[in-house]
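What follows is one chain in structure tokens, specifically the form predicted on its own.
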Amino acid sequence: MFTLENFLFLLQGVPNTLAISFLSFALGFALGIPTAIVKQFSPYGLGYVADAYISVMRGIPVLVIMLLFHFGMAGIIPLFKSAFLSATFALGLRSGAFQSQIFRGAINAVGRQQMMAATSLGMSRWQAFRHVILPQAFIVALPGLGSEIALLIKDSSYAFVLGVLELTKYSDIVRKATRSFLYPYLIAAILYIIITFPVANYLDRLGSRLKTKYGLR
């Protein structure tokens, strides 16, 4: 029987779920912006490197990347002996590929005219990009980033396979203890919705407000 005690036990998995999700988002953010810039402005040689990274990370299931890191590369890179870090890095690398596409689309949405206007005022291309294009592109990217955070929160459940004590793992422990195949996973599903919806909805609304405020629609 599923009890309040079971529910409170299951909630112990939420902090690790959030930690994996937001740390991997931060890693993806740190990788996504430079990759988008390289794709947009750098010479072809670096562009091919960025293309290869994006294609590989988008083409391999994130669970396979987690397994590769934790079971395949742990002997070479001791960092990956930690299931938590293996899951976080796998999700972060995959997220970087997706975020690069979000930022690239946002940069293109701002328009070349603003780059021309900024350079005509005496700015270098880098100054124009940093002070004019990038701040506006970040606003345009907010709804996409909200969706990416929601996706990471859901995909953090794959860390269960590595033995990470996150929400799905705790729900499985409760399932084994109670022999209930419905309620632990149903409660976990509801909790994932409760966690993901406000984040994605807030960033979508924030992006819409800022676009209206700064005339980016």
Contents of the next structure:
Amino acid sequence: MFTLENFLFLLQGVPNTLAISFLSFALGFALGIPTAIVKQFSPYGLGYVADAYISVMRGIPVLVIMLLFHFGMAGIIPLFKSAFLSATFALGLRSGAFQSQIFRGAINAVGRQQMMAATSLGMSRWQAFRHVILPQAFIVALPGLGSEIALLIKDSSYAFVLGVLELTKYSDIVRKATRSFLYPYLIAAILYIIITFPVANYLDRLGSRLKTKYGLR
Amino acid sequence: MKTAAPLDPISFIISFVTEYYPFIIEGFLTTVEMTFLGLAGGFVLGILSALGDVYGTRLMKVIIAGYVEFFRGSPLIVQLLFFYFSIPALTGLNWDAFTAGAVTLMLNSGAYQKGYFKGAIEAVFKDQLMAAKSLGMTFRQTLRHVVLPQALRIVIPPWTNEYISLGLSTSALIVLGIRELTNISKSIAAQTFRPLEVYLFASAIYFIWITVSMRIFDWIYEKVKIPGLEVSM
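Alt. form predicted together with the partner chain, vs. the form predicted on its own above:
Entire complex below, previous chain first.
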């Protein structure tokens, strides 16, 4: 039987799911912006490094990266002894590559003319980028970042394979303990939808509101 | 018995590959098989639900929206567990992990492919539909000779992304115990006590597979695309 207590028990998985997704998003943000800049300007010919990073992260399942970190690299990097941190770093590393593509798309969308206008006013290329292009690019990037957070919330369920006590793991525990086969997973799925939907939706609407406000296309 | 000195990574990779290669090949083939099953099923579901969403009745649109929201909003792992454990409990239908996994991948991929097909169908301009109608073509003829030939070309680049993301998502099948590449790697890592090299090797296989497939799809797109009709989605 699936009872209210079971449901409340299941809810205990939500904080960890949120923690994994938001920490990995922050990590991805911190990695994504420099990567986008390196790829855009390719200082010292480093563009290839950004390219390699992005294509490697695009070509390997995030679960394999988690397993590699937690089981393969815990001896080298003590941080990865924690399954939680392995999962967060794996997701964050991949998110950095994805977010760099979102930012690059946004930077290109803001356009070359603004760069030329700013440099003709005597700003250096970096100043123009920092004060003219980047603030606008953030706004353009908001909907993309929203779907990236949604993706991270869903993919945080891979941490279940490492045994992290997040929402999927809790639903599995409830299924095993109560032998109720229908509700635990169904309710977990609905909870994921309830969590992802407002976040992605909010950033999407915020993006279009700010776009109108600042007259971006 | 004297214990041998641990092998250096390169020699170890050579030795475990020579020892375990039948399993690695089996795992890789299962991964590819699952990806193609999911894509093929998702292709049919995706086109049908995209057509239903664009041209269908109100009720159809609501049902399709619910289907898409469920499969795009929740994690694949939860869907796999749900279909493997809950559907038999609900319907009495008894299926093995492989079937449950394949069906879930199809439904999941269909929900994503629906979005791409819908975008591609809508990218075919409305005036073309009117032009076709004024030439006396029926709705089905218009679909068959005007809309789909264009839409199926436009959809290739986003569809390639779906191929990549579904291909990598098959690693989630590990929760059902299906012997795909990630699961096989986990077993080999546990048997050899050398997880670092084993997972790096598995990563390399995934990476090469995905990169080669991407090149192939790009090549196909270059071959069949209609110049001037390129839509970014």
